[in-house]
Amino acid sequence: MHQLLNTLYITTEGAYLHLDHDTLKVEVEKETKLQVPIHHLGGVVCFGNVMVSPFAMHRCAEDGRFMVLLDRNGRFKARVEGPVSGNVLLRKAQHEAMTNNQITISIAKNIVAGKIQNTRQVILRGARDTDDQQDVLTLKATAESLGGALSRLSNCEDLDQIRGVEGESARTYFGSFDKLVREDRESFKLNGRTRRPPLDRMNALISFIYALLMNDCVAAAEGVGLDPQMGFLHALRPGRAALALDLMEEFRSILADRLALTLVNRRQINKNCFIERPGGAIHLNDEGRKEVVIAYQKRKQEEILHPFLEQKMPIGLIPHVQARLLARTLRGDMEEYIPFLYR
């Protein structure tokens, strides 16, 4: 049996959170509106102005809950962390690995493979959903595209060599990803891959799913006891999750790309779901923000098989399973990394 700890996600500006007991308890105005026992709670997730009592911060650093500061937007703002602890040869063996340029290669084009697969499964199902025979034809020419990629992947000697094969494949896959949304097209057309800010409706939905689906991949990261910031992909620089970011690019498709497009194209999420900030910015707005929040919750919950452990498990474990594999592989336990392939 798998236990999927659930994490709090609180999103109304000047809501309240604090410790009562066992529970953390949520108010708006003096006025109840969640309590939830903190056993239930893998961590809590904080949107903008949302005040947290001192005691209920250090009762989630006591038990290992992360909680996580976003700011309106969803952009990474402070993360409160009690005393380091873990396993220590674990991540003496990770920073062993770092310098060891076989095993970085090794893993750096493992995962990059599981990225590229991943995106090419999320194309051929966009190809077998839409009856517009023009979309057909460009979906599954990106997705050949994609299969050339993999290829010349396997045929990368250094790291740059590898990440422009993942930047190309990037620029492929997102060059037709306006043929996999299938209402309002005019809306939510991907004016190119902006963030920082982003500067349409679809980017900004991205954005936003990729800031939940990094926080749980930090979690995971951190729950096996690797340090998050020491990645073998990414390159290392001061405050940057560099392992995290690796470990998300396997699921950046199939659970944030594939969860935007399915809001859109059941109308859950329409262009009033948005506001357009001085500059051109484009932000969802406090009704979108919830949609999505409860939306990824939900696909979290839904069952998946694993293919390489052949178990079926929640998806939102995904990321702590393929941490603990990643665990194993720097222990020397498995040959390789193994990335999750979506079928």
The other form holds:
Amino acid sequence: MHQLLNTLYITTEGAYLHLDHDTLKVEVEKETKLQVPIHHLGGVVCFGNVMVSPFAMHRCAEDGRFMVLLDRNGRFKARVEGPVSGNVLLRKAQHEAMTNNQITISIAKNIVAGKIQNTRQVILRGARDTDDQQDVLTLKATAESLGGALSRLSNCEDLDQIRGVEGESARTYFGSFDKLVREDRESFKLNGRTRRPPLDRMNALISFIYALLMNDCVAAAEGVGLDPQMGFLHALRPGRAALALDLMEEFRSILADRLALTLVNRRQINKNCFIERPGGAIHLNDEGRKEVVIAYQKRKQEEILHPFLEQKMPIGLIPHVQARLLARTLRGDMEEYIPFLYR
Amino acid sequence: MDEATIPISALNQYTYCSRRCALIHVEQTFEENIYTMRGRDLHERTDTPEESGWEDGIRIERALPLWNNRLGLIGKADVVEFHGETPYPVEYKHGRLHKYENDDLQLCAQALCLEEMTGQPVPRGAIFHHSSRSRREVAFDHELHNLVEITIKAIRGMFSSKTIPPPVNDARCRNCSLQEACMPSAIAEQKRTRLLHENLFRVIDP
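For comparison with the form predicted alone, would you give the structure of this protein in the form predicted in complex with the partner chain?
Complete assembly follows, chain above in first position.
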């Protein structure tokens, strides 16, 4: 069984990461802060100004461990990669599927169905967890509207229609997202979804977790030999990991949004974990980022039943398994791609 | 991989499970589990040509490169003993003494290589079972030779068509290191896939 290994996140700026025999060592101002055996790690993510020795990069690339460089806000900057590996036949099948309308539509449709199903579960769970009858009514109405989107989706015949249903259900969902917040609603009000840059705390929080999830989805796609840029639902654009974005759709609500809500509702993240820049952009501060990264790592270790494979596995492995299912679909082993459904 | 050339180990894999063979050679998948690690460990110890030499009057070659141009085979023998001029291949396997057809095929393919390489007939060889430290001698009869040739043809066909056979989804899967890549139960049960696909667009709450 593929093992879920830890990801080493380095958030301290000015840290120096280097290889010491079979370990990775993190030094800050010449003082060793951490030393981990490299075989315990699935990969390394560096935020901001972190120095990495060439030999540490060589070793990670050689072993197929990912090394990603992000800016302080979790935005992707660079990835250290070894020789192209994996299966050229799979990549060829992926490219051919792109030009096959029927396959493209079935994959895109199934991905959006998975996304809406999971979003709906998050909404229903929120309805179960609150005592406020007004909120319950709003959330139930949202769930119903998402249910309607599912049946409309099944009749979609082209990508534009599918994207339309997807966009509309995302608006419905985020429209009642505030009802899922139970603590300090005033500070964590979501004023519509804003991304570049986030303009409120909740947007800043979920955007940051999406960035973490995105890196895991790119790694999952690459790990099974898929081209992360060649997507089905998301249009191709240079520099955009369209397939990783596709893969991510079914996980956004259950992995990222749920985590954001838990952090706020348990007061692990509060309004002091953010900084506001002149003009209104809002970002997590250092402590906030650290809290989120730790919680995200913990969440990935939690075990969950994969309903299709009927296997228990850590949540962090699910993007990898779904990437594998997609690869198997593209190679003609399965008639349909079955997304991960959260129950 | 050169389509014309088939690694001897593929015969063993193909006979165990043709999908496993295709996943390794057509899809270039490899995952380790406890069994492959044990096997690798065992072979690392036998895989040292420098330890070739004479033992009890028998010349012993370790990690000997093998090939057969007629059949398009390449590989390596763990050990080849030379009984006089006659080569005698010995393949190391972890586990206890047990007769496995796939091991016999692999050994016979080694013998066919040695015959072409040395011009000597190779009538017999042995599987050394590491756990029980016992040898099982295998005689290369006409039937086994035939089976090797048929298997090579089947593998070559699979390699050139680049197809992946469906999973067997039986007891063999339990100890297979490629289970995660193969997804035997999910893929073997297309009926379930269809049902799940239909339900994907329905609202079903517990």
